[in-house]
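One chain follows as structure tokens, the form predicted alone.
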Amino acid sequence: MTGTALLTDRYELTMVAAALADGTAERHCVFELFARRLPDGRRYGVVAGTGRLLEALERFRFSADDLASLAPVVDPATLDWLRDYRFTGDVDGYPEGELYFPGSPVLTVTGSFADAVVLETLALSIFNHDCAIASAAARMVTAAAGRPLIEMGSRRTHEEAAVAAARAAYLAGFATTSNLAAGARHGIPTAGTAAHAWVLLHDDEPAAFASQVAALGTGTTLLVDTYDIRRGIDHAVAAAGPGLGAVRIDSGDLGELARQARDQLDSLGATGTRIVLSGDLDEYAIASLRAEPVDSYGVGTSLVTGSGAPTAGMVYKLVEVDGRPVSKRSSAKESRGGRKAALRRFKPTGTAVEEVVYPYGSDPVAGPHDRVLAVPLVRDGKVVADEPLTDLQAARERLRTALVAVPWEGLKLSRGEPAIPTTFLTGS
């Protein structure tokens, strides 16, 4: 069985394997996973997989059939260590549901330069996954106005991405998801309905709708667009009754359609009957379907592709050895030197309206609504962030107070600034 050597690229281990050669590896240094700037077009980010990472981060070892597929690739003494290695370090960052701007210090990893090095890739095939997910479906559960969102782009990428994704979503406000798995492993409710080739396997229409209503009872969802969607309304209320649970429809012009059907379904008695709109749904299209009789939305390709943003963007960044802030100068990936830390400004009512970040330890004074963002997550290799700090339903909560927290011209879809300005402080 394999371990955890396919999550580190061959890069990190050409800088152990120099770094252990000429006495540098056990250099005490600081890392930071960061986004120099928000996707195009975004005024936030979400923090999501930090409770994945805590989680990989405890069985990151070097199996015995990685080390035969790396012997080819380093030298001996890498291969020793490797063999023996266990992140003895500490780590910190912002909670999975916390808001994030340009700069913001999401993640902090400090350790020896071979511990610290050897996570780069681990820590960004999480986060820029994940947050990416996260940022996008939260937007759509702001377009949705308290419309429940299914996520179900399972089919729209990688199997195990399918799952993060899931996860990611559900931390943003999603509802339910239709991959089993994510169901099984995060403890995420499930959803999901026939498909049209449900209704092209029977020999017509309504023995297709009568069949499923035998197995899965009334309140199942029967999917009408199959053929004709008028005709499709009329055999799922004949085959459910007026007490169908919901009608699904997956093509064409969705909000003259919602309107059509609740007309319909209204004038077949079937007034509780939900309709759930799919069908390449993003944010912008929810938003244009914030007025129509609309119960609930099915969201996959734009959820699981970041609706645009398939990447958050995040870099890991050597910013201190022994103490002394490094930074990196290239024009336009510039970094700044130095451990950091950060807090958010609040006012008295809630409305959160600066975020500072801050060398490590200089504590710019904080105001009575103030609150310092990032918590220890490992000390000295253990993880110590209790379970609210993971937990997705605590997550959940957060982002949705984070959210209640932006101004109001923050949460528009438009193309603007940051929803909250980022100020960053030097040392004295």
Second form
2 protein chains.
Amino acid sequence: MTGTALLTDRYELTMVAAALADGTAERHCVFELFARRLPDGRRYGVVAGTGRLLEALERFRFSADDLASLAPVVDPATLDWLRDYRFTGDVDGYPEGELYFPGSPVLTVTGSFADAVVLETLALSIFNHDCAIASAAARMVTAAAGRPLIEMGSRRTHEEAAVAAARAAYLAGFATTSNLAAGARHGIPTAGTAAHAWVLLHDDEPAAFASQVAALGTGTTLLVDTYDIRRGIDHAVAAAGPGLGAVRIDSGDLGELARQARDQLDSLGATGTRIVLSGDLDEYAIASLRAEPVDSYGVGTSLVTGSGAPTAGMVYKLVEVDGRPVSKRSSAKESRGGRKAALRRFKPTGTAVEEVVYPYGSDPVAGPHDRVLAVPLVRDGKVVADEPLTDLQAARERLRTALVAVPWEGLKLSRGEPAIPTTFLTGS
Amino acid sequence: MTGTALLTDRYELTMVAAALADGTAERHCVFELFARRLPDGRRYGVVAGTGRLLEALERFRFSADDLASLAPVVDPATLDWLRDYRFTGDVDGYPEGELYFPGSPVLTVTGSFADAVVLETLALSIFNHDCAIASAAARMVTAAAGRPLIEMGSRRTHEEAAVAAARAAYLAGFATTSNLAAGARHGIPTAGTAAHAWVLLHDDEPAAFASQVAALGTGTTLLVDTYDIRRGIDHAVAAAGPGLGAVRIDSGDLGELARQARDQLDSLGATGTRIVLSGDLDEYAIASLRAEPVDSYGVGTSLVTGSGAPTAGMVYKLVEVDGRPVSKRSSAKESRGGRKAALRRFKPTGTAVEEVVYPYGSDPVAGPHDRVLAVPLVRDGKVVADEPLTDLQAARERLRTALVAVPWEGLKLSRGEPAIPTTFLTGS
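Please move on to the form predicted in complex with a further copy of the same chain, as the form predicted alone is already shown.
The next block holds the full complex; its first chain is the one shown before.
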């Protein structure tokens, strides 16, 4: 596997160089990764990326080629240090699929300054991307109200971001992805229909459909909107018979077209044939189709771009040095010093009430309805996470459970405040 | 290097399977990659990604592991075909750094259906990402009016998208990037300052600055807004002397702070010390700082998210089969059949007038001020591009020249129509 150590901002390594020179490199530090706020109007965020980060951490090594490229950047002593670099600290964090709110300490990295500072860019890249996608995806899953969603946005984003987006979408409840690498790497079920090119390649639509059914079976999904949708559905049922798996409609007034398609399919005896809609769907469009006879949705652009919030706005901040709380003080970007932990308070009914962020080491757990949120992920550089990094099923289940506990207003798609407030307790 | 063949949507391979079965796999096809429209209000797009695509094409091979993962997806005959897959067709396209407009045939792929269809997702992923970033970056470069821009958005996007974003930004005229992998892979100059963590790590700001100067020299950039900016600048000049390279301010009212910093630096004799501003800058914020004493800008989030347009909206459409023009006809997503070429018309003064898209093989060149836009990139599967894939300098120069030719209204940041209209000529 390729190394990940150069996926890093230059200043991290020059800070290491200066810190090795002045002796501060070994100071014991705590960095926290968190979002100061949610994207505008969003009610909650979904943690995603933890598994990817831990996997990337194991590949965070500077190769000989990497070091050669860094020769103009840092001094020889620093190159030597980088050559031997292995992260030997600890990491704690919210598990994937957990919700987060403003200030939630989603990830805590402890170790020497030099050990921990070099992970800043990689950790932020992974969390800012994956949390943005998972958070948008979760809203789409809610909007779909139980109908399956197919992730098909690979072509609208960077080719490797596409694989991570498919993973984040699946984690958030999508049923399948079109991305084959996501299937191979993460075990996500893949799905696909056919493109308009398939119909255009053939002499006519009936020939294209007959060929697709011959090769892929009657359970396949035929794309019926290349020419005229009504004739397309006729051709589709003629090709596959009333046992046709599904038809896909990718353009036009999707709600109206779905109704017409359902009527037509039923009249042709294809009462079990499903209707798949795609074409610039986002969570609002999905919600607006709730009353229509739709069986599943294909979502592309809006998913991989975080539906208006393509980055989660997470930051990675030094909060403690040799046990001393530290924080920036000059502006609105102020942060809270000192290592923190968090718990979520619930009503006896199970509804979440607040996110409580408190000084690490204090214990404000007040009763059986408080749940501490972070878990140990890495100890002395070794991954110790409870569940396998690849266990997306557990993350899906965790998110499902967490969303059930959100106050109902928090699940609305409309803009508003975070679903629960964050309370910051200070040291006593 | 890792293979790229699985960065593909499942339906491309199932279409190949069906086409191999029915004999259409060998039909000679032309696919065109283009944008139906520019992002809302944008005046032009910048072509970026061509070099990355050609490099990815050489790694588009199905490994044994890839094929094993595809066993549940396609039949054994198709697996055999994939095992031997090498692209053997032709590719033509606009060179990197060229402008594009709605309908510009940015990339043309010709070959058998099976050869060409499997490249759809990878080609779109690369162009939709890289063009989105380069197009946003070019506006920022224009807004900066000659002041250098530092790309520092890696942490706000997927870790590999970050490297591509740094490349696209440099291609569009950014001076440097913070991303070390972009430096190592693409030869882009890297730059860096220090984080607030650097100051917080130390016992006080003077100690932090003294250490940074000792390790990195007086030419370094000191981050002065961790506590109080005025005192920070005092500490900075005390640490480095009046020969200090630069100070960075990352928060607050940047214009006001830049003026105060300039006055203070000058009064301390540090008249040559540069002022670097960062902190949620986009092209509008950069433009608004034009009258202020700023020496360079660090741009992060807005760059890597395409400043509101994170994807370029490119599509990859089959337009010709065995010499027969084909096109979808059902809806607003209609496209124009037949292989096309394009030229740009200029006034004798050098100002661009229109983008002319015409049937390939016809010759509407009307005079010395018409410039044909596409160049050969691949012939019979072999890269034949005129310039090395890594020649970002040529792309920078090409874009600079192309932007000079844009009518002046087209360089305004405000929303509007494309800078020049696209005229579609039909076959005679």
